Structure formats: C-alpha cells, structure tokens
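Only one chain is given next, in structure tokens, and it is the form predicted on its own.
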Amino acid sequence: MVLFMAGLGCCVLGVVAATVISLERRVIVVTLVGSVGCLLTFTAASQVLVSGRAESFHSSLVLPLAGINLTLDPLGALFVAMTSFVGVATLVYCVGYARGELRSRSALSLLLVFLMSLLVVPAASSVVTLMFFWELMALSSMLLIMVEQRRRVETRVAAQWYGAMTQLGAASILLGLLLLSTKGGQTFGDIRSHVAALSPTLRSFAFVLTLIGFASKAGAVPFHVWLPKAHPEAPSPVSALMSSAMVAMGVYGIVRVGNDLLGGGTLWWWIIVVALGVVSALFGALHAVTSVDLKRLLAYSTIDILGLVLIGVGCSGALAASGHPRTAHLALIGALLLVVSHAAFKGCLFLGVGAIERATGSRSLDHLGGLIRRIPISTALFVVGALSIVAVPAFSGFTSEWLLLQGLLHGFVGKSSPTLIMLLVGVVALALTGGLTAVAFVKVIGIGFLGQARSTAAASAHEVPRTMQIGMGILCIPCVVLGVAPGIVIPLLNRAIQTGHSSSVSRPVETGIGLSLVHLRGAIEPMLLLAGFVVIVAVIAGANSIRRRPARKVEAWRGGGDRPTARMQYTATSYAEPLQRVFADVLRPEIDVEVTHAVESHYYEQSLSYESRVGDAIERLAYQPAIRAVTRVGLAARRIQNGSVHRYLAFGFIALLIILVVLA
C-alpha cells in the first residue's frame, strides 16, 4: 500500500506544481510528476493482482468523522492498473496536445485531481470514502468539460447535462449504499457481515438503486444522454480518460455491489442488467453508424461496447444464480477482459481523434479524406485501435468478445427458461452489434483516411508532435498484446473475479500459447491466426513482385473524363443512408433538402444541399418532456416568492407543525 499512497502523493504534488510553476515548464513538470504517480500505482496494483493479497489503509486525518478507508484487493487493483496505464499514455499525449485553456493552472490541476479520483474509487472500502471521491471525480470531470466554454455555447449545455445526470446517479448510489449499511457500520467489511440480516426486499431495492447510479456512469441506455454531449466538447485527453477509465467505474460498481457486497443476488436482478446491456449495445451501435462527428461516433460506440460488458456481467450473475458457476465465471472473464480492452482501444481512438483535429482543424468525416498520405503515423496508430474495436483476430477486442460469446453459448445447458431467453438475446445482440460496429469503422477508415481530401484543411494536414504519437502508441501495445497473448492477463482476471464473486470455482480457462476452455468445448490460438495472416500477406506480396508484366493503372470512374474528384466519393452521410432508412423507425432522422433554382428558369436546378440529422430519440421522448414539466412547475412556484415576510413566516410555521406531527 506504500507504493499506492506514494502514487497518490505524486498526483497531489502535481496539483501543487501546476499552481506555482511558470507557463513554459508547467506542462512538462505536471505530466512528469503525474506519470510517476501513475507508474507507482500501476506497480502497487500489479503486485496485488499477482499475489492475490489485499492491502489496506486507514486515516482519520483526511476526512472528518469517518476518515478515509482504502483496501486494494484484486478486483479494485484490476481497475487501478487499467486506469494507471491509460493515465500515463494520456499525460504523455498532453505534452504535445496541451495549448490554450488546457495549459492553464486550473485545467492541469483538475486533470490530475480527476486522475487521482479515478485511482482511488476502486480502492475505496467504505461508503463515505467511495462517495467523496466519486463526487470529486464527477466535479473535476465536469469542470474539465467546461475548459473551452468561452468559445462554444454547446460546451456549457453539455456540462449542465453531465452535471445533472451524474448528481442524480450519485444520489441513487448513496441511497442504495445507506440502505445496505442500516444493520451495521459503513465500511464494506461491515456491510458484507450484516447484509444477510437484511430482508430480501431491502436488498433488492438497494441493488436497483445502485444499479441505476452505476449504469448512468457507464453510459447505459436510458441514462446515457450526457455521454454523446460531453465527449465532443471535452478536450481529447479528457475524453480518453472519461471513456476508457471513468465509464469503467460504473461496471466496477455493479460487480462490487452485486457480486461482492450482496453475494450474487437473485435471477431477476441480472435479467435487468442484461436488458440494459442489450438496449445499450443496439442503440449505441446504430447511432455510431449514422454519426458524422468522430467524437460523437466514438461516444456512441462506448455505449455499444459497455452494453456488451453489461450483457456479460448480467449473464454471469444469472448463470451463477441458476447453479452454473463455471460458465458464470467464464462470462465474467470475458466481460472484464472487454473492459480492459475497451480502455486501451477507446483511449487510443479518442487520442487519435485529437491528433486528427490538431492536424486538420475538423472532426467531421465529410470534411476529411486522404489522411493516410498526410499523417501516416497517426493513421497507423488509429487503425490499430479500430481493428481492436471491430474484433479483428489477433487484436484485443476479438479475444475478449470470443470469451464472452463462449460464456453465453455454454450457458445454454441450463434449464431455466428466463435464463435461456436472456442468453439467446445476448448472443443475438453481440452478433448484431459486432456487424454494426464494423460498418461504423469501415466508414471511418474508408472516408476519413482513404480516398481524396474533401477540404483544403485535410489536403494540407501535417503530422502531430511526437509526444502525441507516443501517447497513442502506448495504448496500442495492449491492443496487440491482449490479442496475441491473452494468457498473460487471464490469471489476473481470475483473481479479480474470485474477489468479487460469491462462489469460488476453479478457473474455466487454461492459458498457454492460446486459450482452452476447461471441461468445455472451445479453444483459440491467436498467435497461429496472426502467423497465418502474415503468411497470406507475404504470399500475395511475393506473387505480385514476380509478375512479368507490370500492372496497368487506370483511374476508377474515369469514363473518358478527367481525374476523379472528391465529389465523386461517398460521404459519411451517404454511406450510412441505407442503414438509416432500414432503422428509420428507431433513429427518426431529420432530413432537410434545399434546392436553389437557376435565375433563367425555375425548371432548372442550380444547386442542391442535403442534410441529415439523427437526434437522440430517448432524449426527445423522455428527457425533454420531463424538463419542460419541471420548468413549468418552477415558473409556477415563483408566484410563492412574492417578498412578503408574513407569508414566509407562515410557511415556516406550517413546516414546524408538520415536523411536530410526524415526530409525535
């Protein structure tokens, strides 16, 4: 625990350094100190994961009355190690990225405070400690979203949505944890020892409350509305931390409360979790396909991937409740491996979008194109993240989704009809969202990086600073390592699951060069897949090199005309239009067509503009009416505030009478 506390101390030291060091050296010093802190916490978490022994810390000097309680067990250490790794990459990236408002004292201080709170949340072992650092995480991230509020009105709107949703979620978590601590103390150890004395109704109510709060942080539908608003407005390093580490805290909270504190629970709890996951996966994938803004696309893909994680967590809980601990263990391994993989490839992709925006000044796919020739290094790093998220073999997304699928498929041996239906729906959602995610990122690579530039800015793009490339490259490492040699982390995931799972079973996966399921049918050899792919590419390249006649090059779509222009290419809008038509009842797109006629005759068209916007149906149908209703109530309540002292005294007297009646 000494290394962990030393790492947190480095973060505090970095906050102090950000407030006193001059502008010229501020970014370098802050990122260096913060990176050292992340490396120390990563080392501490790795030691706990390898040894399996939890370490604790308590101090009454930090928080009044209750004090601070920290316990770094294997489950929390997994999320600490993941956050530390992403934190190092993000801070290195910030050296080349930071400019303008992000270089200010307040912004750099908030960045380290946000990172420190992300590291402490998985280690918190009491209600007070968890909620304090949960609120610190929410407040610091909200202020970081508002870094560029002076230039964009949308930034303030996004921060308001984020602040409102995160506070509602925090209130739900706090109420649920307080219900669990009614029979004893507020530490997690006390809750575990007294939870059996609670009634089943109270335990279920507490789980639903905490599920709502943690699911809102994970961006699960219908609590997701803040996510596609906040990510496009936040600086790219902040978006990377939010999408890779912060949303994972929602998954951590569900596993910690459901599996650890409550000991597993009943079947219908996990059916709700699976339902949230299925809706989130499909909803996020559909919106990712139709999004043109790169950050908005990645935000919806976060909802998609976290939906798959919730499917794995929910199916694991349901299988355990149905008496199938081995397949439950396997499904949870796949879900947690997908969380770790998501942190790597989504962090890489968000940092890549920051590089694209720095190079071109735009995030719109319709204004990009041809970037593979202008920024080849950034393109290659971005493609690694894209290959991981679409689950291409030999990359991390494929291995994690394969394990998750195996857990779902082997669960069909059960006899419970609700469980079988839930597993079937989960498999269908996994397959459908996998295809939609592939379509979305084929659009990104094909339109954003290939072809010809669609704007002057894209045609004159330049490579970003080396530190930004290094930051992206750091996150590419686990994308490849976890895909080629997943056996490195499987034993660590087993230890983490044994901490947060009610039943202790032997590990369901044997590790070696590949993965093999124990007592189940299934095996995979990622290295052999990679070797086969390399051999095929080498054979094709060799065959092309020994051809006697050189290939004749012709321009596509030439038809006797000049060289094809960017106007002859697909745009992101036109690429997604067929799917948008198929799912029009769900997406409800808004289409505007503006026709300008020639001056000489109304029958001839001079120009035509087409615009398609896909809004959030849940926001439009659920949140906007609720906001209008609350606004009407607030305006009506203003009539009570007429400035009369007599009326205010009467209100106080009535409130006092009500209190006396209740207490009597």
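Fair warning: this is a prediction, and the values are worked out from it, not measured in the lab. Positions refer to the first chain, counted from 1. What we label the rigid core is the largest C-alpha set whose atoms superpose within 1.5 Å from one form to the other. First, how it differs from the form predicted together with the partner chain.
For Val20, a C-alpha deviation below 2 angstroms is recorded between the two forms after rigid-core alignment.
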Given for the second form:
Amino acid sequence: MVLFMAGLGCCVLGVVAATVISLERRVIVVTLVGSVGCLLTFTAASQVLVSGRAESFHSSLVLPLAGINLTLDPLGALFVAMTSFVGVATLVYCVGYARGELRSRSALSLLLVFLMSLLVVPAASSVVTLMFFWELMALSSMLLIMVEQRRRVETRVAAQWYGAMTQLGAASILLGLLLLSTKGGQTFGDIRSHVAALSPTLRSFAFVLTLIGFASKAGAVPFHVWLPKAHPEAPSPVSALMSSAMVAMGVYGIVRVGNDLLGGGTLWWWIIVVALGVVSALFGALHAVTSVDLKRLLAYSTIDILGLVLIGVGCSGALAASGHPRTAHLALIGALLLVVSHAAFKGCLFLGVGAIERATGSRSLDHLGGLIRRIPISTALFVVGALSIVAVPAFSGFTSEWLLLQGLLHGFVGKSSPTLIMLLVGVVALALTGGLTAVAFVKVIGIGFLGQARSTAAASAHEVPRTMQIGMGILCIPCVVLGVAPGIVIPLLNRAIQTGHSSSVSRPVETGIGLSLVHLRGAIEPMLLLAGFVVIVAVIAGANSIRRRPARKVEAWRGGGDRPTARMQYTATSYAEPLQRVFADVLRPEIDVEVTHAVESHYYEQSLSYESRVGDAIERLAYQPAIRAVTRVGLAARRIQNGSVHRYLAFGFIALLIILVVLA
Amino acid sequence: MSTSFYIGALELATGAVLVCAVMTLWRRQVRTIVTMLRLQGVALACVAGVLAWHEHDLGLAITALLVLAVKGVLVPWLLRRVIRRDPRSRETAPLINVPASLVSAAFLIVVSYVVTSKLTALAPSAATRLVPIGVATVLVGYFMLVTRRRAVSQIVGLLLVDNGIALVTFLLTAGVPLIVELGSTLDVLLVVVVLQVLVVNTGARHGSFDLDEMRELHD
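Having looked at the form predicted on its own, could you now put up the form predicted together with the partner chain?
Every component of the complex follows; first up is the chain already shown.
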C-alpha cells in the first residue's frame, strides 16, 4: 500500500509541478513525475495480483467527516494495473503530442488529476471515497474535453452532453449505494456484512440504480449518447485514457456491486445486463462500420467492445445464479481479459488517430489514403491495434473473445430456458459483432492507409515525433503478449475474480504457455498457431523464390476513361454503403442526392452530389424529445421570475410562513 | 430587584420592540420610521440590560451597551444620511396600503403566537413566554421587506428582522457569548454601511431609489 500511496503522491506532485514550472520544461517534468507515479501504482497492483492478499489504508484527514478508505484487493488491483499501464503510455505520448492548449497549466494538471482519480476509483472501499473520486474523474475529464474550446465550439456541446449524462449516472449510483448502506456503515466491509439483512426488493432496486449509472459510464446503449460526442472532441491522449480506462470503470462498478457487494443476486438482474450488452454490441458495431470520422468510429467501437464485455459479465452472473460456477468463472475471466486487452488496443488506436491527425491535420477517412508509405512506423503500430481489435489469432482480442465464447458455449449444459435463450443470443451477438468490427477496421486500414492519398495533406504527411511512437508501442506490447502467451495473466485474473463469487472454484483455466479449460473440452496454443503461421509463410516464400517469374507491368483497365485519379478509389462512405443499406431500419441514414441537369437536355446530368449522414437514432428518438420537454418546462418556469425583487421576497416570506404553520 | 419588577420591566421593553415594529408599518414618513427604528434599538438594549441585571451577567451588560451604541445611535444616524441625500424618499410607497398592512401585522402576531407555543412549552419562564413577540417582530420586518418600495424602507425591514432575531436570542438563551453578539452586531453595521453606499450610488446612477424600477436587471 505504501507504493500505491507513493504513486498517488507522485500524481499530486505532478499537479503541483504543472502549475509552477515554466512552459519550456513543463510537459517533460509533468509527464516524467506522472509516469513514475503510474509505475509505482503498477508495481503495487502487480504485487497484490501476484500475492492475492488485499491491502488497506484508512485516513480520516483527507476527506472531512467520512475519511478516506482504500483497499487494494485483486479485483481493484487488476483495474489499477491496467490504468497505470495506459497512463504511462499516454504520458510518454504526451511529450511529443502536447502542443498549444494541452501544454497549459490547467490542462496538464487536470490530466494528472484525471489519472489520479482513475487510479483511486478501483481502490476505493467506501461509498464516500468512491463517489468523491468518481465525481473527480467525471469533472476533470469533462474539463479535459473542453481543452480546445476556444478554437472549436463543438467541444462545448460535447462536454455539455457528457456532463449531463455523467451527473445523472453518478446520482443514480449514489442513490443505489446509499440504499445499500442503510443498515449501517458506509464502508464496503459494512455493506458486505449487512447486505443479507436487506429485503430482496431493496437489493434489486439498488442493483438496478447502480447498473444504470455504471452502464452509462460503460457506454451501454441507450445511455451511450455522450460517448460518440465526447471521445472525438477530446485531445487524443485524453480520448485514449477515457476510452481505455474510464469506460472500464463502468464494468468494474457492475462487477464490484453485483458480484462482490451484493454477492451474486438473482437471474433477472443479469439478463438485463446481457440485454444491454447485446444491444450495445450490435448498435456500436453498426455505427462503427458507417462512421467516416476516425475518432467517432473508434468511439462507437468502444461501445461495441464494452457491449461484448457486458454480455460476458451478465452471462457469468446468470450462470452463477443458476448454479454453474465453473462456466460463470470462465465467462467472467473472458470478460475481464477483454476489458484489459480493450484498454491496450483501444488506447493504441486512439493514440494512433492522434498521430494521423498530427501528420495530416484530418481525421476523416475520406481525406486520408496512402499513409502506409508516408508514416510507416505509426501505421505498423496502428495495424497491431487493429489486428487485436478484430480478434486475429495471436493477438489479445482473440484470446479474450475465445475465452468469452467458451464460457457462453459451455454454459449450454444448463436446463433453465431463460439462461439458454440468453446464452444463444449472446453467442450470436458476439459472432455478428466480431464480423462487423472486422468490416469496420478493414475499412480503416484499406481506405486510410492503403491506396492513393485523397488530399494534399495526406500526400505530404510526415512521421510523428519518436515519443508518440513509443507511447503507441508501449500499448502494442500487451496486444501481442496477451495474444501469444496468455498463460502469464490468466492466474492473475483467476485471483481477481475470487473476490467476486462466494463459492470459490479453483482455477477454471489451466495455463501453460497456452490455455486449456479444466473439466471442459477446449484448448488453444497461440504459440503453436504463430509457429505454424510462420512456417507456412516461410514455405510459400521459399517456393516463390525457387520458381521466380519476372514481374509483368501492365496498365490498369480503366474502362475507356482517362488516367485513374485518387478520387476514383473507394471511399469510406461507399465501402460501407451496402451494409448501411442492409441495416437502414436500425441506422436511419439521411441521404440527400442532388442532380443538376444540363440546360440543353434533361437526359444529361451536369453535376451530382450525394450526401449521407448517419445520426444517432436513439439520440434523435429518445433524447431530443426529452430535452425539448425539459426546455418547455424551464421556459414556463421563467414566467414566475419577472425580476421584481418584491416578488422574490414574497416567495421567501410565504414559504417561511407555510413552514412555520406546518411545523407548529 | 424584585421578581415582579423584573417581569414588568422585561414585558414593557419587549412590548416596546414590537410596538415600534408595527409603528414602522403605520407611519409614512421615512424620518419617523427611522425614529421608530431608533426607539426599537433602545428598547432592545433595555431588554438585554434588564436580563443582565437579573442574571448578574457582565457579558450581557456589555452586549446591552453595544446594542444601544450600534442599533440605537449609529445605524439610525447612517440612515438619516441616506434620507438627506435622497429628497424623493421622504415618504414610503407601500405596495399594500397602511390599514391592510396593520391587519396583516395583527395576523402575523397571531401566527407567531400559534407557532411558538410548542417552543415556550419546553421551558416556561418569564423570558421565554415573550418569545412570540420576537418572532412577530421578525415576521413584521419580513412583511415590510416584501411590501415597501423605497430602498430605505427595505433596509429598515432588514434591520427589523435582525432586531427580532436578536430579541429571540436574548429571551431564549439569556444572551449568547459576547464574541458572537459582537460579531453579529458589527455585521449589521457593515450591512447598513454597504447598503448605504449602494443606495446612494444607485440613486446617483439611475436617479431612483425604487426597487421596482430595477426590473430590467434580471437576466
């Protein structure tokens, strides 16, 4: 715990450093101090994960009245370690990335406050501590979204949406946790010992309330509307931290409250979680396919991966509730591993988009192209992230989704029909989402990095500073390591979920270098897969070199037209058009086609413009009417306030009289 | 001091506080209203003095002198200066006319007797039986805040509220620690000084002391 506290101390020191140090050295000092802090917390969390022993800290000095309670148990330590890792990578990346507003005192200190609160949230072990740092996390990230608000007005709108949604979520969580602590004590220990005395209705109510709050943080549909607005507008390092670490806190919260504090619960709780997960996974994946803005695409893919995680968490809870602890553990391990690898690959991808933006000044796919030749190193790192997210074997996404799928498939032994239906839907959603994600990232790589440049900026892109590449590279390490040798983290995950379930089952997954499931049929050896792949490539390359043929150069067929130009290539919009057409009922795209005819004849077209916008259907159908209604009420309430001092005083006077009379 | 004399003196002084409060609603002349306020300050100081004598409390005696100095002398003097600067505010312009105001005051006094009955029942004594009068003073002051237009009458209303609160404090607790009383009394002085500057400046800039004419200032 000493190391952990020292790490937090470093973050605080970094905040101070950000405010006092002059501009030239500010970024390097702040990132250095912050990185040291993250390394310390990473070490502390790894120790806990390896030893499996929880450590606690209590001080009544930090927060008034309640004091601060921290406990680093294996479940929290997993999230702390993950956050620290992403934190180091992001801070290193910042050294090269930080320009303009991001170098200001306020932005840098806020970045470290955000990082610190992200580190404390999974370690908090009382309601007050959790809510305090949860709010700190929300507010600091909201301000970080607005770092560039002087130049770009749309950041303010994004921050407004984010602020409203996160505050509603926090209120819901607070209400839920308060319900749980009604029997005495607000520390998690007290809640655990008293929760059995609460009525089942109250427990369910508390679970649903906290679920709403945590699910909105995890970007679950229909509480996701803030996410595709906030993530694109924030500076790339902030987007990376938000998408990989902050969103994961939603999952942490659900696991902590549902599995740990409430000790499992009933079947229908977890069916809700799975339903949220299925809808988010499909909705997010579909929008990711049709997005043209790279950051928006990544934001929607965050929604879809977190949806998969929720499917895993929900199925695990449901299986545990219906008496299948072994498969429940398997699904939960898969879900948590997916969270961890999502942190790595999504962090890497967001940082990669930051690099693209720095190199070309644009993040719209329709302005990119041919980047592989201009910025080869960034491209390679981005591709590692992309391979990981589409779950190509020997990358982290594959391992986690494989475990998740095994958990779902082996759960079919159960007899209860709601569970069976739920698992079936989960498997189908997992498969469909996997396919759609692959389409989305084939689009990103194909349109963005291959082919010809679609704009002069993309044609003259320059490689980004070395520190930015290192930052992305750090996040590529877990993408590969978790894929090739998942055996090294599975024991740690086993320990992390032991805190959750009451019935402790010993190790559902046997680990060597590869994985094999205990008492169930299923094993993978990624190392062998990789070796086989290398051998096949070597054989093909060897065979080619033996019968070498001279390459023939011919001109491409161009249908009788002139020389092919960059504008004749596939665009991001045209690539996604067939899918957009298939899923038009869900996506509700708005398409404008405008044809101008020649004056001479109606049969000749002079120009043609095509525009398609895919807005968020849920925002348009559910949120906009609600906002309009609230605005109407607000305007009506203004009629009471006519600016007369006497009227305001009279309100106070009458209220005082009413209170006096009622109390008497 | 004999008990009957103590009770009589206390009742007389407390009653005078309330009578002064009601008189401020009755009179139209702002000068008269300030005079009433001065008399009320003196009566309040008398309440504190009588209590100090009865309890043999030196701190309360000092408080009484302080109240006399601030609320009986200093604050009315400051208000006079405001009136002299603003010839238009010779008369109050009530939103509710005087007879209706007096009826309302009677109603408010009844209300305060009703609502404080539980409070006095907690510890019945000569002093606590008079608490309703303090509450009534607060309500009358608040009523004045709501129904009078001129800035000066607003200040007077605020001071009535403050005097009422002070009266309740004296009667219920036989005086709070001297340092607290010192703080609150000096606070009142500060408020009056600030409001005086504000009123004079607003008058100079907008040519009016009428709060109703400041309506466009809302957002």
